[in-house]
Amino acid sequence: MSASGVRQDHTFEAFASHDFYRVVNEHLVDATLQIRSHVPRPPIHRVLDLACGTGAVTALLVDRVRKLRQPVEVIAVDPSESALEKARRLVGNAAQFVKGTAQAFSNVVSGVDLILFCNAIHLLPNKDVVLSEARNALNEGGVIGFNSSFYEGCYVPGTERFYKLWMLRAMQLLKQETGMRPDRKKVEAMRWLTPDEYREVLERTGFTVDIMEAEQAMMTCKSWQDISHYSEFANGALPGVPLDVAIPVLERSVALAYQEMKITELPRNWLQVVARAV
């Protein structure tokens, strides 16, 4: 609850339903489909969207795999379970919600064909855990497909100033408004990896890299500010800050970055990333 006494939402559905955040999913979904395709081994039964949210890739995997010849059972998981309600809510019956874990999920699911994980892997700071827990549940011949928007590159070159210049109004609008500042020993930094890193963590998990490269997103004012409504985003933003305190002051402070810049969009590249298991 908010101090006003209304429940605030601090999942990833308002970022998600940006147009750009689709067509970066589709992308990803379509290519991980296309991998797999191409492997000669039974076709796809059953599809996993890992750190499902509040399902927006789960509705795109279930339209692709409905276009398939034979049915295919689509499963997303996800710890949270306000998350999986609302996931449930959008896509209905044409999958199945499981509460689990990136870290721990192949005791819960196991014996898939595809696995998507979007936007998420970066949160989590054993990449190998997750990615041999995939390499677990993956039948022979199965593919998984990742993306993030967190990685050492993501910043387009000549963007780094907007970042500065956000979190600086940020600090300095908490320090005048409240008298806070963000507590770094509340959180542990987030180490964000290298292509080049990825690609050593998939080898090494029993993967094969198919496909990594970089695709641009043109980012707004608000879809800033509707990350800032993502808990984790904002706790590593301001961390140590109250969410109803921490979240009105990113969306206030990166609005005056964009209006200081004189910019109506941003580009920030995500790593589209697709591997076979071997």
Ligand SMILES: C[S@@+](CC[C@H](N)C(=O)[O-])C[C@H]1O[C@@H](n2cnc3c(N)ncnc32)[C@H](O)[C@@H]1O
The other form holds:
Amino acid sequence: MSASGVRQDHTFEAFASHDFYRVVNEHLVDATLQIRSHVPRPPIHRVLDLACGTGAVTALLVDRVRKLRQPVEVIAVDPSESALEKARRLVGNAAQFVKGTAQAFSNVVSGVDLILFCNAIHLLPNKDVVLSEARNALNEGGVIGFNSSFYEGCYVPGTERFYKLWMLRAMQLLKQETGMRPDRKKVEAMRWLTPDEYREVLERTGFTVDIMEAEQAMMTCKSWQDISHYSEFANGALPGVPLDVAIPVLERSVALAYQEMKITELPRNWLQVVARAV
Ligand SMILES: C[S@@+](CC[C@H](N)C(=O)[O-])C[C@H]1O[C@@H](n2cnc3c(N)ncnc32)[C@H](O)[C@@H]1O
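Now show the form predicted in complex with the ligand, given that the preceding structure was the form predicted on its own.
Then the entire complex follows, led off by the chain already shown.
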């Protein structure tokens, strides 16, 4: 609850409703299905949405597999009960929702033909563990599609100033209004991987890369304000600052940065990857 007594939503739901976000995920889902369709047999019978969150990608996947006109089981996994609850509400019984983590799910979900793992791989410290789990869960000829906008290369050249300005304004507001400072010791040192490092992990864990490319999305100020409500993002941007303070500070400071830079949109790269189990 916030001070006003209104229950705050700290999931990814609001951000996931932006058009540019749906489009990058749609491209990944379609590309992954297309690569899998090159495998002559057997046909797809089970697909997994790993780290499904509030179900935006699960809904997309359900829509696409319906068009295959064959029975396909859709399973979705996430560790967050509140996100799963929203996903169940969005998708209904067209998918089966299971609580679990990307580090250890192959004992509960296996024999899958296709895995989608959207906007989450950067959250996990050990990519080898996750991709080995994915490899174990996949059938012969199985494919994985994953994407991330937190990797070495996600800042479009020329946009670095925006990120510095946003954080500068956020620190100033925080200090002026609360006297607080973020506690950098509280942030887990999570290094962003380069595309080549992702390729190396995939090859070490039994995959061959079919697609690895950057796709640009145009981010509005509102989309940054919505992602600021997501607890993982707010905690990463202003570590140690309580969410009911960090979220409004991030929302107001990003609006200042957009105003000062006189922009309405900012380009950001998403790394889109599709790999086949070998
Ligand atoms: C940014 S959201 C992405 C949700 C969804 N895949 C999408 O693209 O809209 C990241 C999700 O990863 C989940 N997550 C965090 N740690 C995880 C873990 N260890 N294993 C699996 N999922 C995890 C979070 O609960 C959250 O729902």
